[in-house]
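Quick heads-up: it's one chain on its own, the form predicted on its own, in structure tokens.
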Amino acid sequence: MTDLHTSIDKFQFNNVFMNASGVRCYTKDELDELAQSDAGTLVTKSATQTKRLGNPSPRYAPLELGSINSMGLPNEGLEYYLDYALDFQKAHPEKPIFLSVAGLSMEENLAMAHTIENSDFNGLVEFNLSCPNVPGKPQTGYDFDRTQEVLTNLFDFFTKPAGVKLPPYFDLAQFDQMATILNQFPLKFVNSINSLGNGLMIDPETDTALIKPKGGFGGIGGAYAKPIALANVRAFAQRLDPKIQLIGTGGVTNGRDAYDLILAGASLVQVGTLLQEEGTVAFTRLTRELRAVMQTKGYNAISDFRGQLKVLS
């Protein structure tokens, strides 16, 4: 039997798959469903300090090869998800959980980090620097000086295992610059990528944008994102300190997609659009398909091929 066990820092997972934050993780019931699925772990909805309703609907639409969304960070607030995570770790001490936060300002990020630092939470914290769908709020991850400032202030006091979620980058110089910044901090993981920001799709019947917020602009996910996700995971795997592991997110529709992200360097694989469309049963299919690919290739464990992408000579 092929082994899908993986790890990040001291945390062990019996399966490489997990949800992408924002998908089927808004309520405690949704989080419980993830916990009971074949996923190896789960992440909470990216939280702001207080509850947000998010953008007006329609704010999500399926596409031929993925999805477009402009959710606007709807969430129940940090206290709701922190309470859930604390209860979860008591009930499932053997199963680590990720707590995601996405402050809309430096001050909000620091305040939430202090709250988590002073709590009994002992899982992994994801600082989301890449939400592309809040009107009027730029993505921190595209401002390198701001990213440096945020991380400097965070790790001045934050001591719990943490990582960052990043937007997609498209230039090799951007990978170089961001990796130089990230390597300065005691990060345990980097999650790459968030959706492809500010795409636009049109309803051919009505000639209107498919979604309402921001005049129809929204993040693109699903198969459209796979080549960009692979490139970002690969680029950071080549540039980051080996102590910083990668979570690959974007474009997973089958087991081979997950295999490719691991081959590029990912230790965990997040599922977004597919999970939204199929529900948690998707993890069962993906697990079966990934095992089948590994068996065909003659691999028994994730470590046998993680980061082993070949290039043409």
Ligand code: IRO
Contents of the next structure:
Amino acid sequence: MTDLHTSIDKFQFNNVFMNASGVRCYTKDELDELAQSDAGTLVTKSATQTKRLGNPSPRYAPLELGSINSMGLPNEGLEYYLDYALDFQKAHPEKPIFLSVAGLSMEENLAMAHTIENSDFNGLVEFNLSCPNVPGKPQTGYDFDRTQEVLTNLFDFFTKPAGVKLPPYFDLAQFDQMATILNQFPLKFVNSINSLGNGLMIDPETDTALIKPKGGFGGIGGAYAKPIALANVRAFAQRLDPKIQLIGTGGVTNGRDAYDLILAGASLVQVGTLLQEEGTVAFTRLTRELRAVMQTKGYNAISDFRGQLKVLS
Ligand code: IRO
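What would the structure be for the form predicted in complex with the ligand, rather than the form predicted on its own?
Below: every chain and molecule of the assembly, starting with the one above.
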């Protein structure tokens, strides 16, 4: 039987698939549903210190090859997700989970990090440096000096296992610069990529932008993102200290897409748009399809092919 077991640092997971933060992980009921699915683990909706309602609706639309969203960081506040994670880890000590945080300022990120540091949380923390949808708040991940400053201040005191969620980059110099920054810190993982920021789609019937916030601009996910996600995972796998593992996110609609992200170097694979559209049953199909691809290739374990992408010489 093919084995989809994987690990990040000391944390063990019996399946490579999980949700992408923001998708079906807003309420405790949604998180419970993820926990009961075939996913190997789960991540909570990116939290701010206090509850936010987010942007006006419509703020998500499915597209032919993916989705557009400008949710605007709606969430129940850090305490809600931290409480959930603390209860969860008591009930499921064998299933480590991820807590995602996305402060609107460095101060807010540091304050939330202090709260988590001083709590009994024993899972992994994802610092989301790439929310594309809060009006007036540029993505930290596109400001290299700011990223260096945030991580320097964070790891001054933060000792729990942590990683960052990054936006997509499009130039090899950006991969070089960002990897040089990330390699200075005791990160356990880098999650690449968040949605392709600030796309625009138009309803042909009405000549109107499909979503309401920001004049229709929003993050693009789904199949549109696959080649960009693959390139970002591959580029970071080639540049990061091997102690920093990759989580691959973007463009997974079938088992082969996940297989490709793993070939590029991913240790875990997150599912966003597909999970939004199909629900947690998507994990059952993806698991079956990934196993089938591995069997065809003669692989029994994720480690047999992770990072083994071949290139033309
Ligand atoms: O609009 C959102 O809430 C959102 C976030 I925080 C993010 O990181 N990525 C995204 O596509 N949407």
